[in-house]
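The data below hold one chain only, encoded as structure tokens and taken in the form predicted alone.
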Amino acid sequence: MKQWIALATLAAVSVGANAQSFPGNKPVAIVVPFTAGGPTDRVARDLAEAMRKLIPGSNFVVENTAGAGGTIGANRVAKAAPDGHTLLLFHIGMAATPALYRKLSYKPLEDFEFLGMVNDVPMTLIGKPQLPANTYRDFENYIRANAGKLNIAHAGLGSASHLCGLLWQSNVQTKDAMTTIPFGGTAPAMTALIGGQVDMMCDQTTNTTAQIEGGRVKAFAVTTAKPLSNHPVLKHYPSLQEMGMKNFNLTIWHGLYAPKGTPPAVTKLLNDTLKKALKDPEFVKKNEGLGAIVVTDNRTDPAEHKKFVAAEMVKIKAAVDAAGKYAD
């Protein structure tokens, strides 16, 4: 008994230590599995700098580990070292790759340690610079009016605007009146969409909010419960709800992610960490410019984080099995 009481107190000893110790000199990587230049890239550079300021001598950088819809990026975390210098940012595709991907390497809620939301961010739905339609609903006459003759693009299976895409025309009930075109990143699709090759897409604000206010894409709507109205670029366009898609309220969330195992000192100073951060006014201002809400209630907390995933897992799963497409 008292052999195992000693052993207890070293292993408690040994974890305050490590958590004090953290990270001394070793870099923090926070995996984007996305290219570098996309939305959640911009999102996780921003956090990084965050949390950098926060822990004294310390260095935050993002490694961007893209393919196949942020699963290799995802995978090459929930099998690293479980000691808090490899961490996830991942966005809503944490719940979608299990419906996509029915054979998944890795397993979402069980082979990571959750750390927290980080924001939510709106999408947005745009046009390249030549269609006649101004309005959504004269967008929505249109494409129907021009059956299997458009197109719409997203930065690839499993990617944010992958899923806007398919619940917005699962909603519309236009899936079979344009034909998909994907692309291996956000930025090539952007591009696409500005040079006129491609018709629509479906994008997070961070993407797409200086393009909007440049005039280098038409937008016709975003697609929160009611139109962004405090945004002064986005207030000027309306909710898919409130042109009648009912209950449509989408946001592309960012959770912050560790492997399975990693010391619970280690995770919660993170976790602190990561709160302190989502109330850096930089941090703020620069989310709030994209259109970006950063988290404020309880899925901050590791426990409520899980539970909210999970949940979105589910209704996900509906939406992707309803469609009948899956990545493999």
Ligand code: ASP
Contents of the next structure:
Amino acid sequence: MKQWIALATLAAVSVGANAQSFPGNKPVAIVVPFTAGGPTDRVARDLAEAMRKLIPGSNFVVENTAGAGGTIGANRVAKAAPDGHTLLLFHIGMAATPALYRKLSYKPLEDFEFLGMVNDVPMTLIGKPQLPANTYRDFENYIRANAGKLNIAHAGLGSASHLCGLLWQSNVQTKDAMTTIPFGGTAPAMTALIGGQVDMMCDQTTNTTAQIEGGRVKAFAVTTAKPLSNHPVLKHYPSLQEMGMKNFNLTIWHGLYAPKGTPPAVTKLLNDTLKKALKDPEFVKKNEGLGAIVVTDNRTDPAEHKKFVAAEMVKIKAAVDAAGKYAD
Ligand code: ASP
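Next up, the form predicted in complex with this ligand in place of the form predicted alone?
Starting with the chain above, the whole complex follows.
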């Protein structure tokens, strides 16, 4: 009997490791560690569609496991069965959370198979439509004049919006002069901003571009070193560097990961599919429309992406330790 079970298990493992049979008729869940309708979710949904097209009969679906700056969703994938059916789409938080959370329940470099990087996404500084300011300068003056009275939304401790808000506030020296309001992602934060319940936020262009274009929020600046001169909507806003913040340069990268131990044949298939998806003209166009830049360089290689994340971790840890501010 025991032998039968062992044989059956062996057969199941080898079927699981066979790229030809992957993903079979089981869906591939791309876990987004933030709420639905936000910027990371947008990237994941477009990517899921591009990957689905490349593997006939496959079903790539997005699942949102939000909370604690992305760490709950990342932990879910770290502990998932390593069969390629549960993947993680995370951003710079993959490198930032181990510095910000000293008691993290997963290890980014040890608990995941790296499948490759997806894109680079700039951020924008935006405010509720009722704010009296119309230019970045007016905005900064308004913030200073109202220190102690305003609030800033973000997607949880250690999220990209949190990081951006902290960097910006320390530059304008309004740090601690605004109340921070954490959400499970920036989709609900955006709803609150449009409704005027929060005053401002810094968020990826994959969430803000349509709202800025529709006049539902006010935009004041972009976080990249240079303005986004080629983008039809975002070209109207200065970079924070132009506004005097000398070293301000923040771009949010996204990567795709599988649990450690996922069979090499499956991770290879997923990496090959990812690379092809990144060349899909429709995917590229959607990204460009939202101010994002699809990765075309060697960072799409798993080993290169892992090296890149390891370097980001060292850089971010040094900055966080110097500031002495942690999320836990
Ligand atoms: N923009 C969010 C962040 O600040 C995440 C999200 O909702 O996608 O990290």
